[in-house]
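Below you'll find only one chain, the form predicted on its own, shown as structure tokens.
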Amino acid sequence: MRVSKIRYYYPLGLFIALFLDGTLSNIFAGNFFTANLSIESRLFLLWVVMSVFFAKVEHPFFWAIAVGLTFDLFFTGIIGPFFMLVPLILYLTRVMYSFFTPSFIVVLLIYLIDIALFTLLFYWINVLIGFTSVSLASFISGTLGPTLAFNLAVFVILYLPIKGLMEMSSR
């Protein structure tokens, strides 16, 4: 019996891909942070979803707890906002994917619907527990708006080489 090799690769991309959208964030803080705007790499997502799509991984949702716990305690110092959010979009992601044939514009929708509502109730919940008091149309201009399109630009540029990558590791 041959184990396929997603086994492996599936978690270190995963955590690479969480710890490369720290290290954008922080390389290019002058860019993606400003008064009136905040782009939020979401590359972890992408895998994520991509996993559902053309990989068959073994206990997803564990990953999925690992990765937003990890990113809770590295990034935000508080244990929650993405400890459930990240299950909650990977369950969504496959309730999504049995409706659908997955194409390059079928994986790119769902995508960026996870991503506004990843972003969305990330959101909320820092207005919650206190921690923003910026405006909803705000939130959407300046930090919805252009994480969306920083994240469509990173999904063309990955899909191709990302898609072959699971196809071929999980055979």
Given for the second form:
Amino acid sequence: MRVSKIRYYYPLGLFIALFLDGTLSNIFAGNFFTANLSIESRLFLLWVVMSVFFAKVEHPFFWAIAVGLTFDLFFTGIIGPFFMLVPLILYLTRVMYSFFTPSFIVVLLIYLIDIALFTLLFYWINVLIGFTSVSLASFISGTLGPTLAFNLAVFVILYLPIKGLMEMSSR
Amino acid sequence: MQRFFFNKRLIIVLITLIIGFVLVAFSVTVRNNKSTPPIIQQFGNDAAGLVDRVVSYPISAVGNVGGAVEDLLNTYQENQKLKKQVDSLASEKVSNQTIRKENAALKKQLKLNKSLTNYTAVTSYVIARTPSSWQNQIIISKGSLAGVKKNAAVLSDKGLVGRVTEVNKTNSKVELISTTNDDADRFATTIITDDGSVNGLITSYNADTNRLIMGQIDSQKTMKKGDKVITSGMGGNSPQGIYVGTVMKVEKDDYGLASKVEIKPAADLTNLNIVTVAKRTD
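Output the form predicted in complex with the partner chain next; the form predicted on its own has already been displayed.
Every chain and every other molecule in the complex is listed next, the one we just looked at coming first.
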């Protein structure tokens, strides 16, 4: 049996996307984290969600846990939040996928739900452990809104390239 | 009932949740311990740091070119402003040198080899920033191999930016002073006023106005807008005399007893490329 290339491309792209999040956040910190708004770049989540629709990945949950743990260890030092959230989002996306045939709009809406839920749950965990005391109202206007806008813009730009890459390497 | 307990999927979800929350609780608890992170975690972080450097290198290069173009456009106005400052700077530098020499001589006479102002600097560059609104954290490219210590103060070219929270072999995490984290260690600071110095602690940060709040103030001396704030070196982690910012507003706290001082931080926390870790030598 021929081994498809996605076996190598998927983890590679996943971790590049993860580290790009950190680098972009640092370079554009002046635009991403201001007094009124803060944007959380989630490129790796885009990669995970797109792979559900357009790639045949082996052991998707293993990679979801691996990337979540890496984020926790390397970026925050608080182990746990992404370790739980990334597999959860992957699972939800797979459940939603079973009801729809993928098209640009469908994937966009599912990604919107994923990002919103992910950001909300991550906020909630941080409130629990006392890392922030921002109220729900200012969370929605200050973080959730800009994060959704940024990630959807990235989605619109990268939808076709990622789809093409995944479909090509899944053959 | 039978079905509920043998539902495999539910059990997996529950176990994941329990493990996850135990890990969260554990890492929050041991965060400020001297010995964290353990070797395995350090190893993972070092590996991740290595990959991150490879990924971020081309992006940073492009970013730097963008910054260079922007700098070029501002050059003329900047030049005008700087010319005025240069003249006064030269005379200040000379007097500074004289005082430094005198200080060294006096210290020698007193046989005072180490004091709170001494520190060795470890310069490193910033490899990433945590992509999260709730952790104001950056990852820098030097770790315990270069001599970075946990809780050491970190400064940019303009002033204090944060403290080291986690040290790996080849990279470290730095929590910025703009953090609102409840259990972050606070900096002990001094306000230099006209009639002496006033000690206190940085107690919180106001993100809306970009102001540090200094509380726990120990004296009734009058402070005014524009007074300089430096680290006091008390508390054992940061050296004395690192520039924090200037006083913007002084007000009595809710009970009219101590004062609450708003400080404008000197460093720009959203534009960090090179930072210095100040390691105390005593």
